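Here you get one chain, nothing else, as structure tokens; it is the form predicted alone.
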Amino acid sequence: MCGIIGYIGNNVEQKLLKGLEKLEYRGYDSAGLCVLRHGNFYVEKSKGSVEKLREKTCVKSEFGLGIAHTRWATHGKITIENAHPHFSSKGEVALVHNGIIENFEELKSALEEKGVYFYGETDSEVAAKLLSGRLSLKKIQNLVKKIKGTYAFAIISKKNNSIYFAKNKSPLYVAIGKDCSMIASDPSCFVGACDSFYPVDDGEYGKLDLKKVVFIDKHDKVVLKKSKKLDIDYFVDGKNGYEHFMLKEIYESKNVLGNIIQNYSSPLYKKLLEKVTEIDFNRVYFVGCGTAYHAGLIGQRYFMNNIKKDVFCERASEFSYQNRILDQKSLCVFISQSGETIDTIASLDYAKRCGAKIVSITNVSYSTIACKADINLPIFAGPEIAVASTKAFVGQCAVLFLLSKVLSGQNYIDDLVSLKEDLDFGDDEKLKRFAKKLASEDKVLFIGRGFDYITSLEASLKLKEISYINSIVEPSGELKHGPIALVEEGTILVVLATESELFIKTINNAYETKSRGAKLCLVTNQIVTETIQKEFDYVFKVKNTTSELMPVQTIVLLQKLAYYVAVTKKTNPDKPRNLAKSVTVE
């Protein structure tokens, strides 16, 4: 959560604002910037979006340096006082922070006893109050030794012309261009200004000048680094005529499948998959959060169908806290769109300490999770801007599918090619009509069996994320064991039924709710008789594909349904309330 950026060069305000727009997926509760010129700070802050900050900011073209921040609130309400940057007691040092300082209350109490005044409620302000005057690497060293927790800091002082930084478990990158230098939470901020960048590693701190950067490791030794080339094509993106990024990204699912087919047909990625087959394991854990966790559940089913091993799927936020068999014979597959999900990183570190072999499935090859894994399998989804993940889920499922097929010695390309050709986005007008009905509801139930139950979990999550409807999911067969008590006159029940051997059972479960007043919606690839058609208020037919890939076929239609519900309710599907794209705090 939270995005930070620093810049040294001309047009500072414009560069900071442009960078914040690229970082807004990390939080949009408030935004702020601080620019140093001629020994003085120019500061602006606003509640809400970066656009509101832009409206207040006086843009200058002359040389300077500055830092900026877009906030996802953790400690303290969404107020101007709690917006970053934060300042030292005398106002001569400014700081932006992404992360959580776990011992801030202890540090704050000690400072207050010394008479230090705090204007806000954030943990970040404590770090600013621990600094004063002219900055130095020694002062940054002392700061990071006092604090516990996660952090990416960018810090400036009226008495210096440098940006100081420090990093622990929150993403941070540095770049030096022809006539500028930058620091940011995401390399996308460097596009158009720099051709390469340096990742900052955990425990490192340092100093950035116009033409030079110094990295100090956790042992207080200077580190020499090689820069990484910036993939400009990955970051350059826009809405391309769509009203929202989310709708554009749903339709890009077909491109994602094409990218996966093309790349995993190449010798390079075939060799990468062969490396996985060389791992000696007798149990598998899939680990992720939110949408990535649902992809892991799909992966678990793939492995159960194709590989005779013990297979488990765990939420990353719980993985490190449960007793389980985890050793050199364990294969752990960590799934994360951003590759920076902190719960997943913590679980990966735990698995490594236990000796497990690590495979990651990410969308960002330079990310922390990708770099820490023994083998990283990219999903080639390109930038995903909307907070609610769509095309990345499709990519995760596709890579998990091909991984299961490779490990069982089966062909993995033909089925993916067929799916790409027949990917079904549904009838827009029918979806909009049902969305209009859903938009007036405050409760929706989803049911399904097997793969359909897992797809229901993801479809329900999308609806919750962007329309704020209380969406509940139950396995079809569990309805009469308690959840059917939720059904009353007019309750909407969305039924996923794509598995032929389970179809009639699921339909009969739906009828049980119909007799209690439920309104029924069916999503299926099966033959719908005239009798079934009469019982259901809405029916969405999707094209057929192999049963293992039906979750991909059905989810794109249900993603669009959630999108149209959000649009009908006039909520912003790209920036849902209280959420951020990359979850970098526990």
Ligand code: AGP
Contents of the next structure:
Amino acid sequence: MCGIIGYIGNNVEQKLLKGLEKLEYRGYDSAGLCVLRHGNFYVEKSKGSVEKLREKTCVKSEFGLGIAHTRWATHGKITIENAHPHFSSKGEVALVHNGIIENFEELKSALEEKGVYFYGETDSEVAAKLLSGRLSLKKIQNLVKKIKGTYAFAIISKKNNSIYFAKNKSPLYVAIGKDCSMIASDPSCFVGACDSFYPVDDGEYGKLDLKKVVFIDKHDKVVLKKSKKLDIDYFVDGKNGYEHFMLKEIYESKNVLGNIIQNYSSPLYKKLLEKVTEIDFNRVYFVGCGTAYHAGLIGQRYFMNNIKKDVFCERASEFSYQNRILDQKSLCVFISQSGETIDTIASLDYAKRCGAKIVSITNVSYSTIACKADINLPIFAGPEIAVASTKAFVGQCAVLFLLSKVLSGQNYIDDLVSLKEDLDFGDDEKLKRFAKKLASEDKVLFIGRGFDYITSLEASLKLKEISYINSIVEPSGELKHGPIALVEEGTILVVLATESELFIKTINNAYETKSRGAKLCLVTNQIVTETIQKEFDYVFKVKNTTSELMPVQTIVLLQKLAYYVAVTKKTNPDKPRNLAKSVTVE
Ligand code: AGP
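Swap state to the form predicted in complex with ligand AGP from the form predicted alone:
Following is the full complex, with the preceding chain placed first.
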């Protein structure tokens, strides 16, 4: 998943760099830009963050056009040669790409047989080598006909004064302002320059000039599009005084719950929920990746508790490769913060082909998944910048909770209101002390039963992805069937026990590890007797709330714990190594 941007107007370098900063959540292994003025290219590339590229770039105010790219490496190492933009053989065409060209080896060897030299290892360079000289819509049409896979291209040539583009399954948007025009992987790049934008659809290609844009569809017909208003409030900037976006976004969970309560109490969204109740289904699939998958597991339990139907939850990367019963009586709920995760898009397309009804729960209403769904239920979380998903998980659980209640004809607002009022982010000093202890560990074990097992999965993912600690999760009852062998003197065991009827069982499972040298940390809303207190090295009491919403109350505490561990280890909680915010490669 990479970010691409193109700009026509004054101060091209500055505008490209500013746009790349907004796209860095899509990958930050390397960055580069290419600006065309008076028939010549000015090119800069850097390994690492956009800041490194900014340090090297000589900015000019005069009019020009340019393209830029921030990379999450898929094909080829993180080197300057592999950084985009990539160039045609004679260097007169420059191209940036987000996606995966699946047939790049075949194309590359055909070109090499004709004597074409490749300076890098990427699939994207192959696309650039398929182009030359003056660009035209015909040439772009020929390019996309040769390519199999996913792409968002922005392409310029020394012989043209336009930006050419093409899109298939990787996000791409175009905007025309009063004194500039832009193309980007995310409309947030248009804030401040344009007040409306056009989504580019799969199979479309076209040409962008300063004042006009031409869209051609996959049948090579000109398409006239309606622009969408840019919701400026959505794209808020800045950390509001927090050191990292992640901590700010953890605390924003309270606002997210408020937004959900307010919006889903309004006639507009109540009507949307009613539309879901009109769907005739006899089985439900929740589908997502990572945190969104964990939210799906929570949703599955909500539906099991409230709706008497068969309910399943699948990882999107597995879903379309199973022979599941999928037909007109299947309701598929796709969960995705970005709405651009390609595994989830592929699963949605598969479910659609099987005739299933499609509901999506997303944080980006103009995203691919939101637009493909029959009904999209927003989580109103606002931009989530940190790679580690926090407030979005809270929003996903809240919307799944209200969906399960609406489908079973129950009230949902009161429980959400009390959760929002009582949401407690824990004792900072206590969390920091335990984080200091965890930071020196290379292995941490989480256990829990029922909802607590799912919350453990999510807490463990946070720890893994931002502090790089090998964090393992086991259902408490499974320990003695093998995983307890992992326990050695000093192993940290984090025990989640918020479900009263499972509390004693889980405590006893923890004792089994204590006798083998484990250090125990208890996270619970239950009464902690003196005996239990004596056995546990750390105890975190979480505020009680509706049992089905305890995962939300518990996770905000554990998100903060993971954050403090990362800060102690001096990793970058907002941009952890090897990751990106939106995974647009399968
Ligand atoms: C979560 O912290 C990770 N960033 C990752 O697992 C993420 O949840 C996953 O890639 C799904 O992203 P999506 O919600 O945008 O589809």
